[in-house]
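The chain below stands alone, shown as structure tokens; this is the form predicted on its own.
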Amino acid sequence: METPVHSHIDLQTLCRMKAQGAKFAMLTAYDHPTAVAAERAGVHALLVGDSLACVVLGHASTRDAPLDLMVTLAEAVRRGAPRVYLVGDLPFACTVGGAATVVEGARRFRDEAGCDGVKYEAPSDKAAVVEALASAGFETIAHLGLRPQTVTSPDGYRAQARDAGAIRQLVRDARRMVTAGAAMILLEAVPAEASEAVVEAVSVPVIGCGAGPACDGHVLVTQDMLGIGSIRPPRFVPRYADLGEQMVAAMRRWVREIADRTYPAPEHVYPMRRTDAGG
């Protein structure tokens, strides 16, 4: 059943929505009509990620996603679904700057394509950037856990925060960027422990990828959970339809009526303008 969005969803409504007890929806989108669909369904929020370098371009990192397309996707996404809460992705060649490269693009995110939030992948030193942001009035979400922009290839993705120890870092790491400005935290691919200890630590809503029941939403690759592209989707994903299968039966229905002539059949043509019969 469908369940629209009727207003448009900002940071205090995520914020009420975990007080309540309530989850909220996360996907991934990178174009017009992908968010029209999300926002019909009642998708509460959708993230304009990195990940497009793998499932869009076909990179072998997210390394490679551009800003220049993800502000324009962005923008597309944005006149799709004008009622959810948009997060632009800051991509790694944004990061590499300093705090005043991702500042600057965290800037096109919201100028240029009218994004609500920015996610930022934040390694354990790097608080300082958060705290940039968010002086800047970004919304800003703190990636922790795995961190995709660390790894050069999808064969060195790891779960993280698998231990005693390292569940102990990470909730210190959520409480530093939180005390820094952090608006929300994603942590992806951790046990459903170090997602509870989170969650218990800081007071903003807590996004997982990956990461277990406790969270107060949820986010997957729109392109995982159809069934789209090449690329084998991490254990979280449930699969819900498989639109690459459906893709290509029916580009190959298509490429069978060409060679049998079946296509172009009379009501695929335009026809003639009727005239007087005496012409």
Ligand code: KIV
Second form
Amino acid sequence: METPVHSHIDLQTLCRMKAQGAKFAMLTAYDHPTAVAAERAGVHALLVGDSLACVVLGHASTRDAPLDLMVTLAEAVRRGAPRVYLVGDLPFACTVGGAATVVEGARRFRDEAGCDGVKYEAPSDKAAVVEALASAGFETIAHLGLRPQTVTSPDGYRAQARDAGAIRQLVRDARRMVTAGAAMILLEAVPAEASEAVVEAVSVPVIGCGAGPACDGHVLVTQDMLGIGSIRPPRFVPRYADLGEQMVAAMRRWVREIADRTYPAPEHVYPMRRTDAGG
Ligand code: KIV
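Could you present the same protein in the form predicted in complex with the ligand, rather than the form predicted on its own shown above?
Shown next: the complete complex, the earlier chain at its head.
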């Protein structure tokens, strides 16, 4: 059954959901049709993630996500899903010039694409960047745990914070980012014990990406859960569809029907305009 989203979902909505113990759903979207489908399905938040570098552009690393393209796609996503909480993911390219270029990237996501918030992969020593974003008025999600921008090969993706010491460090980082002004925390690929500790330690919503049940919301890469593309999804992704196989089957049929001339059939052909009764 569809759960339509009636009014614009903002940060307050997500905080209220957290306070009420209601979990929210977030997906990645890099195009208009996906955005339309997600909003119709009742998804609360969409992320124009730098994962598009791998999922859409076929690169090995998320570092290759171009800001210009992401802003253009975020605009398309906003057109398709005017009411969801829309997040622009600050790509690696934005971070090379320090806080100033990060803030400029955030400004583009907000002013050119209509994003509600931005996500920043936040190394422990970069709380000042989160502070710069927050003091410039950006609702900022600090991404902790596995930070894909630090990974440069496909086998480099590993779960983080898997012992007590690392969990203590993660909690310290989360607190530091919230003190710096982070509006939400995103935890990627950490054990359930780690996300429980972070949820306990901070008052802002915590979004999990493979981070166990304590999180206030959960995010997946849409292509992974729909079974599209060549990337083998991580263990925390349930497969809700096999659209990749359906695409191949449909395209095979198209190739076959052209070869055996069943396409175009009469219903696919424009008739001549009728001129008079005699034709
Ligand atoms: O870029 C992305 O899609 C992400 C999510 C996996 C959290 O950062």
